[in-house]
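This document opens with one chain alone, in structure tokens, the form predicted alone.
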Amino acid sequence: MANLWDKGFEPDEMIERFTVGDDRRLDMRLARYDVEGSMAHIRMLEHIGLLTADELKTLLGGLEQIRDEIAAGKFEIEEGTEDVHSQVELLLTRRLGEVGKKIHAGRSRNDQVLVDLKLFLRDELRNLAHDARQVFNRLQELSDRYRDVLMPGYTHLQIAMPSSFGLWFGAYAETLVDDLQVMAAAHDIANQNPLGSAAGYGSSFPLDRTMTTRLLGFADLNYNVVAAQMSRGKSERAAAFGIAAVAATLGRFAMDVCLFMSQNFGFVSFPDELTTGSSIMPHKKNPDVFEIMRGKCNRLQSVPNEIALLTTNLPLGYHRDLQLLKDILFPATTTLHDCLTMCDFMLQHIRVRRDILDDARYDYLFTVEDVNRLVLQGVPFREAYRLVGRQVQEGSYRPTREVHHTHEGSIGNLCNDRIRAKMDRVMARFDPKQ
């Protein structure tokens, strides 16, 4: 048994397994970054005379072979040890001998794990904001492709006013930049070292934490020992709610398609190769890539409930109920990530139809329209309200089928330019230079 801790008894097998419960695999993802902080704290190490220079030159070579083995996919955490901290600790000394041993000291497995977290989550938070902008550049190709095709706008699912397919995708991609503002938040809250906190406390040595700072690319410290012990939770709630807010826009698209897709709307179609049938009706084409995107994207919303369930009314200092943070944080990463590579992938096949506003029944939706269109010609407003009304009760109105929308963000005026502007200046916050 590898176990930091070791104090020179074995727990019982059912406790052992019961507390480790699923955390192997989990810790599997936090590999690269362990060895990552190993290599950056015993640097400090040296620095502050705790290593010396040979010790840290064999140090960082085992920790450099465990790094190409992670990379290479060679890596395990043996049946036996409790996590990846134990079996990196285990390489080194069974590799090294007696040096390996000095790679602990002056940390915790607590700012140990945190610093592997905190890494972790800027690097995932940082890619998932590049899919996410993927699914944006693609949303605005296809506005700025069909700016011009007319579709139906709705309000309480009631006809409503004339929109088009140029304001329907363009909405969905400037709502992504504001997903990705909380998103951006997350990730500065990730962005600061927890290394030197050891256990929540601080440590006896004259660590040198703005160095590991600096070596880690982090953008500052969690300065207050205390603080950096109270980031675990936190960092993950805050990712949570990043992942969350993605979830949600790609969720409400998915639900849009599946309704546009429906004989009854017809408005969107995709290749027969892109839907599934039925084993009893001949004539359908489910959109079932976007009913899994609106369940799977619905159960993201749950997580930060889940991760505020889990650490709510938790006491000061480090408790074991935190492990399991990872087996409800790590998957919602996975299943993001998943989602928006495929709306991106479906997006590229999409077929618009072009005539939806010829049929009759969409009339209606250019009342407006002509009561602006009075308006402008000097009838007072509540009167012209009052005219095309009249003509709507008595089967009378003749839509003129005419629209002029000039403002910002209005059908002739999309601003996609602007709303990539905004788009950039979010994406410069995941840039590991700023």
Second form
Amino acid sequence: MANLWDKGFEPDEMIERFTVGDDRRLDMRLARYDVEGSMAHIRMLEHIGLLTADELKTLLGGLEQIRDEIAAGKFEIEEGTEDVHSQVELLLTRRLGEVGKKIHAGRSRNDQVLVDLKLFLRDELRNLAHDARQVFNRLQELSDRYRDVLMPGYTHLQIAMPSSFGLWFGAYAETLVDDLQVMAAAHDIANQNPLGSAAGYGSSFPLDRTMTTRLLGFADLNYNVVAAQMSRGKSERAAAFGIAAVAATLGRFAMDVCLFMSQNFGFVSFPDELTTGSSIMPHKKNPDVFEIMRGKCNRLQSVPNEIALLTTNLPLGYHRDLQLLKDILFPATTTLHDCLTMCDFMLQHIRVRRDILDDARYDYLFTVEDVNRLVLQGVPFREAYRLVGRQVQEGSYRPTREVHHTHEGSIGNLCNDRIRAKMDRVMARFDPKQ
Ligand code: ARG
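Starting from the form predicted alone shown above, please give the structure in the form predicted in complex with arginine (ARG).
Now the full complex is given, and it begins with the chain already shown.
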């Protein structure tokens, strides 16, 4: 047993297994950030006189070695060690002796895990934003390419008005911009330094928190030490909202694709090798990729709720419950990454049908166009509406099949360049100039 809080008696093994849970596996994702946080912390300790220059040098050397081992996949959290924080300190002490025991002055695992998480979230959210940007680019590319290919637009799932592949692809692109605004807000929330809040009530050492903020590249501090501790759970929840926002858009797009791939629609298709078969029906080419994507994205939308329920009514201060947040949020980041990557891949192979509207069943899509044409000829709108309505009722309506939309954001004027500029502004929030 190598517990940091060892007081000379062995805790029951069952208790240990129950409380540590999956932490050894989950903490592996925090390892590099834990080392980064420790490096900043000891530089600051030396600055305020709690470590000598020599001690700092030795400790930094030890941490660099661990950092390299992590990068090389040679780091592990040993059986009998509680978490990544304990493992790093254990290695330092084992390798460097007494000086290894000095790094924990002025901090607690409570602010240590907070720092790890904030650095982790900052990176994860930025990476996910770049994944989403990739899908955004792909959607805009398709929107531009198929700008002139019309498709039916629906309301109530009933044939409504002409739409286009330019509009359809472009709509999901623009929606992703809003989702990334939510994600950028979560990124800003994560981008604050909690280090120095220690167990949640600060320290009697004259810690230089401004210095560690600068060293770790945080945009600002979580100043109030209690607020800093309370940001555990809140930061994860904000990130989960960002993830859920993107997932909602992606899941909805996946649903559209499933629908449009159905023979009753037949608007889009994919090469055979990207579809899946049936064990009994030889003709099947199923959209399983988009069904799994839809299911995963729907599940991701429960993550903010899971976090809310885990943290609801926890009084201020650290509680071990908070450890379980990792188990909710970490897999969610991986899932969203996988879904975005898969979506980008599938979109490279999507085929669209160009002659959908030639089918007479879509004739009524054009009634509004024909009403508007009459209005432009001077007929009052309500008159024109009645006229075309009567033709439909009598079965004599014949569409003109001419679509001429010019206003911003319409079929004939997608404004994709302006949407791209909006996206550029959001993306800049993830890479602020230091
Ligand atoms: N594994 C713990 C967590 O994620 C680390 C902090 C432990 N702190 C404590 N006081 N037991 O929350």
